[in-house]
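First comes one chain, alone, set out as structure tokens in the form predicted alone.
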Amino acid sequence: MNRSKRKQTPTSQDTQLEFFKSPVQLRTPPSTRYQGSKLKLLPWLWSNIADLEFDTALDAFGGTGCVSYMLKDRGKHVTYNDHLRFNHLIGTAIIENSRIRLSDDDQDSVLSRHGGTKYKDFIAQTFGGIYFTDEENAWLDVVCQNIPTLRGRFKQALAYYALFQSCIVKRPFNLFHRKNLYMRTADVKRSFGNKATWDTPFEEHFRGFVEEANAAVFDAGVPCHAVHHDALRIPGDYDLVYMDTPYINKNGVGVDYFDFYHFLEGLVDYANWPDRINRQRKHLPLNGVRSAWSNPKQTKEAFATLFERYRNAVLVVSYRSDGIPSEDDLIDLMRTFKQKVRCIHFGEYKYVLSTNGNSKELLIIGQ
């Protein structure tokens, strides 16, 4: 088997990791190109919550897991939550997992066809010409069916983590929001993207991301958990609740993670994937109900319900200055539940793909 390391190519992620050269010494989480990741902001975020009194913490919208990873590194009892199944597996792999890693034999097992196994070819038959090449789709079919044969949920979660990241880096814009394989394959001069990364074989990416994930596993000396719930229905009480909800800009356009990453969600539900697809749309997303967090008419009420649910905890909200509800509305809303509310602005910070230079990152803390 090819055990060569994934080639390192300069990306925005390399620039992000430079931010860790700060006085705040934090263990570096594994890389990701996930939309809206707070990776670059971790030292700033920690500097503003380090003096708060808390031992248990809930990351209610866990996403990439980088904030949970930071809290775990600081010795906090962290509960990572995300309502998407693929994200929950990321939390399981690098937050709840404290010692299990994938061996070379485990990787070989995932990447090889097993004799006597009759593999389905659902991805190859369904997604031709949409996201990946025919050869890549066939590879995905095999790997999807091999991962569940690994012994132990932590090994499976680590393998899924590497699979998700491999899929993301091979996608234009790192998303699955439209049918656009042609952007990878067209023989044209390019002003964006990284064709070398797109053309790197899946197996090479996979092994590289396994190496990163294995290196990220550590024992914090305290139990940490990964759960999969609606943010309003997470059991238990916590000293601090961190909330990084999906963002809706001032024009009412929201970030729909379910639509952006539906393909990854399908990978972890391979057996049921055919029955969940919306075949009326060209990029074949999953059927689903639109969340209140992507609806500008419902999001303020959703925040109120969230603050009420966790009113006994210190509330920490990552937000954008031009979001809906407005910064002032959100601060006023938190004041109905907390006596002391403060808002800290990061300053000039621009997300990848963002065209809004006036939007500022901020942190709202209620005690």
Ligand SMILES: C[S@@+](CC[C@H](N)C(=O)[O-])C[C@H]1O[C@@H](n2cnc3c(N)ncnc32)[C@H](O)[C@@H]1O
Second form
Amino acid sequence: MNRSKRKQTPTSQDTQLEFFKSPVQLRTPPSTRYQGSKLKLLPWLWSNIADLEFDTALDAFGGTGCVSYMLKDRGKHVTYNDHLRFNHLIGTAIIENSRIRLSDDDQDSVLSRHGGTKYKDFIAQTFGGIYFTDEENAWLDVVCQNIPTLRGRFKQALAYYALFQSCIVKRPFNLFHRKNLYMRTADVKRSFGNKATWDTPFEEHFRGFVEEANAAVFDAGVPCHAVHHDALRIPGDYDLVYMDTPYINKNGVGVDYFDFYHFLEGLVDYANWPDRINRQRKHLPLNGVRSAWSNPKQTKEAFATLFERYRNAVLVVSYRSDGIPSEDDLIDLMRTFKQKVRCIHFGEYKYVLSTNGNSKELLIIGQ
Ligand SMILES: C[S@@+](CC[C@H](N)C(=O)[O-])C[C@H]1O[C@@H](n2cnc3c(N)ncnc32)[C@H](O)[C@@H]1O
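Can you now output the form predicted together with this ligand? The one shown was the form predicted alone.
Below: every chain and molecule of the assembly, starting with the one above.
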């Protein structure tokens, strides 16, 4: 399938890409439906940091990699980081990788059953009725056992990239936080969602996303890296550190990325997945500790540790006006580490998935 065919089911990201018609010329990062992506805000973000003096940059909470991608495009020596393994593979595919692409043969190899291979059927046996149909679960079992047989980590990362995006677009709300396959399959009149996208076969999505990922690969002429650490423990020194932490709203409700995307973490740890599952919960997430970044009682201290760790760099924080800690608290905290602190608000921007009209996006920059 070609990309234009997949695009017949428009996504909210198609609208987001309109932003790239801005006067600031940017190479467009691939579109995703990841929670909290800054894709829409890149021209605004760049216009506020372009004049800062920096060559090396750390994107400490990298997510989709779109900010790293922009910085790479601007010739910066970027280090992408995310503590989730699946995100690290996204960073590997489109940030660290500067020239490897997936061929048609590679794709065919990922998508076919190989004679002589004895495939496990863990996903089909475990996740029936939770996220995907039985047929789709069987497809996932084969594909995630084939990807590690591709030669070279960049090819594998590109194939995982396409697999993750395919899984995300086929999910109601684009998340894995609930056992809600029934929302896809129920024969009801719908006021939301995109049934055509949900029901498009995995293989079609996969090939479309490989095309997008291949098109996103470029050589910026400077080495870029993707790493995988807790943000407080990333080795190295950087001229600028960009921090886009998980958001906790004024009611103390945070975004727990590990819980939202655990299924993708499982796909990249197929052999150990059975031992990592929390079977007490209906949606079978992975066992794990709740992060300080999704706990309103711990975030202020976590920010203090983060600022202290990178105090020698220019600090750039993406934040929201109704977050916890408050905007003023965060500015005061940054002032304890930096002499010059500015806060810039972005007009009327709202998150794609957010219904909270009072929450404004902002940037806090400390020099
Ligand atoms: C708001 S999202 C970043 C979005 C990103 N700027 C983009 O535009 O796609 C926050 C990211 O932080 C990551 N994260 C959460 N806790 C972390 C930690 N302790 N260390 C590093 N990354 C973390 C999550 O996996 C998530 O991808």
